[in-house]
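Consider the single chain below, provided in structure tokens and representing the form predicted alone.
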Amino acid sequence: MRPPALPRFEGGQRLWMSSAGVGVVGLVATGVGALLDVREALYGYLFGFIYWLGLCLGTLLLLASFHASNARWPVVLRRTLEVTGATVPVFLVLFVPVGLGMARLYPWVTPSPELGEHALQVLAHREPYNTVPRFLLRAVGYFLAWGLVGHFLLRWSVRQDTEGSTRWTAWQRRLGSGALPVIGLAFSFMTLDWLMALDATWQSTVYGIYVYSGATVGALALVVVAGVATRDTQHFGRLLTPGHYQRLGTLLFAFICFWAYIAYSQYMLIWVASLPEEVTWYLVRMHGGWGAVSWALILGHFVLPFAVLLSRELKQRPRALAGVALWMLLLHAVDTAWLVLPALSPSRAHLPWTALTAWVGVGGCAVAFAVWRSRGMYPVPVGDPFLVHSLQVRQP
């Protein structure tokens, strides 16, 4: 079986322009919201930023994992993972509002006596780590690590399309294997700096893995939706077989279970220890409106998809699996809001309208950048020697 003669992707101009326009409108609307309530707008923006960055990094980690494991079946998916993982540079630009507004987001920047004596002592203990220059320097380091890995994995894959040399496969596998712990550690420290620090005393050694598992669920769901959406086009979706969807559905099922396991482990350990600086974070999310959101996550992010994805037949039906994937993308947004927004409104569940505009704005810019970067490339890595093996994947 020979790889199909797919044309290079030269379309998408309308999608690129419309996504960019929607993104600019969303960001401008969020800026108008900042004139009315800058703190609320910043929390809404952080929600949208973390949601889309998580999807980008989730695909990058999946891509590196596939290279590290020498997996052949996902080769036909790889260009989509490569392009999505290479959108990191746009997030560096989109991080600017977070850097400018950090004093209104993170208590350690300008500690207030209202935090209480214990919180002030904790912040004083963390002062060598929490300084503005070091915070910004670490952020640049994170983006540099993610950006370089994503750039070279895409660049070498594209060069292989024209040269056909197997050395590019070897280089990608070496980089994926070697960079996997680097981008994973950068991801973990990112969650500490940009999410955990929203609470003055909150600390958890499981937190980074929790955020990673949710981002990977979202990344897998995004690939499924992209595959189904491009089934009738000259893109990678028309090359996917029921065997690919079976494997994607199985991975989605596995990471949903992993997310639930990490969520339970974190809650159980904190409940057993019952330390004041830890339990407060959960107390806010167990009462009032946030308690209802917590139950929605338990049922919607685990129980319901767990029951549905037990079906082998459903995982082999692309449209049905895409429906589950869209649901998981929605619940991933709920999970991200559950992580970010209680720091803004601990007494009641509140979704500011700037969270919606920021979600649209950041997402529009990210999609526009990905479509723009895809132009001129083949929709699948046609030079990869294992593409034929990937196209022959059948149901296990």
Given for the second form:
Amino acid sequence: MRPPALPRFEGGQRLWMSSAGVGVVGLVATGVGALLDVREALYGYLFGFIYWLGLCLGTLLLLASFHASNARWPVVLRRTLEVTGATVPVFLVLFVPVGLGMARLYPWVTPSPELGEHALQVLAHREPYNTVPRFLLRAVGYFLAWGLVGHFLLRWSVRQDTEGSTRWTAWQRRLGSGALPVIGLAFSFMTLDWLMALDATWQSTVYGIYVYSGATVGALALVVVAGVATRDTQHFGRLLTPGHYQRLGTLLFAFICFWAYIAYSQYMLIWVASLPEEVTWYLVRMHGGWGAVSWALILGHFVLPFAVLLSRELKQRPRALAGVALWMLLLHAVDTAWLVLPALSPSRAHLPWTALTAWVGVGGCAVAFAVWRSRGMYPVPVGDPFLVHSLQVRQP
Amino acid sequence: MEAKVLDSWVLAEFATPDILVDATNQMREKGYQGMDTYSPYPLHGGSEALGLPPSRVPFIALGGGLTGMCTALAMQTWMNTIDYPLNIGGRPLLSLPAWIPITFELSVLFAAFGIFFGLLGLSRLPQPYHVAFESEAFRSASTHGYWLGVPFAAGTDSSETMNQLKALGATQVTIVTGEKE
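Please give the other form, namely the form predicted together with its partner chain, since only the form predicted alone has been shown so far.
To see the whole picture, the full complex is given below, headed by that same chain.
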């Protein structure tokens, strides 16, 4: 069987231009918001930034994992994963506001006496790790690691399109599996530096995995939505079968369970130990408006999708699965907001409007970059020796 | 002594799994029922070719999981809250966060039991004897042979069935008769 001849992707002009337009408008609006209330705008921006960066890195880690496991069935999805995983440069540029605003975001930059003596002592103890130059240097290191891996995984795959040599498959396999520890650790340290540090002293060893599991749920949901959205076009969605959706749905189901498992583990350990410096993080999120958000996450991010995705039939129906995926993309935003925004206003649940504009702004720029980058490329890796296997995937 | 119930099958061996699935499909379309396929490993499309209804195992598993969940919650609440109240670090006697690990484990355990024993029950396993074992050649079903079994009522003529199986590409066709298990 010869792979069907999908043409190179030449459209997308309107999509990337309108996304870029929306993105710029969103970012400008956030900038205006920063003039009015710079603290709110920075937290809102961090929320939008982390959301989309999480989707990008979740996709990159998924792609590397597929390479590490010699997976054949997802080959037809791979170009989309590669292009999404290679959007890291956008986030390097978009990191600038976080770097500029770090003094307002992270208490360790200029510790105020209000934190109390104990917290100040802890921060003093962490000083060798927490310095502005080292923070920025680490950030550059993370972006280098993600950016290079994403760049070469895409580039070698594209080369194989025209050259066809299986050498490129071997190279991608080696890079994908070899780089997993590096990009995984960079992800984990990123969550400590950019998210956990929002609280002066709070720490949790499972935090990185928690953010990773949520990001992977988002990444899988994104692939499902992209596949269904391109079903009637000359793009990869046209080639997806119920077998692909079944597998994507199963992975989505697995990572939703994993997310709940990690979320509960973190909560249970802190609840059992009941240490004053650990429980504060949860106390803020258990009462009032944030408490309601926590319940919305438990029910909407776990219980409901768990029950729905138990159905084998639903996972094979593209539109139904896309509905669940859209819901998960929304709940992933709630999850990200739940991580970031209680640090802005601990006593009441508050969503600054700049969070919405930043979400739109960062998202628009990232989508525009991905679409712009994929122009002229084949929608699937046509030179991959396992593409035929992927196209023949049936329901397990 | 009870009268022995005789069980009769036409067994046909096919060269490849694809031919077997193809033949099974055609036999089903001709109206044959109660057939079974035998192969050394799972057949792609085998269940569809036999026209089997959707498996009931998922519902047994769900029932097992829910039973485990309720059992665990009830057991812990009874033990730690009612029968022998334990004050652990001043926490409430009914502390659901502490109940979760056991609840999770029992749900998984009971669901796994449901799958394991449900599957055995629905497949009527273990089955130490089956009429097909009467055929020496049928042993290849566990190494390299792809077999289709078509039942027929004892005393009726099976030559028509045998001819059809041969026409569909069977490499050998044999009849087995024995006591019904």
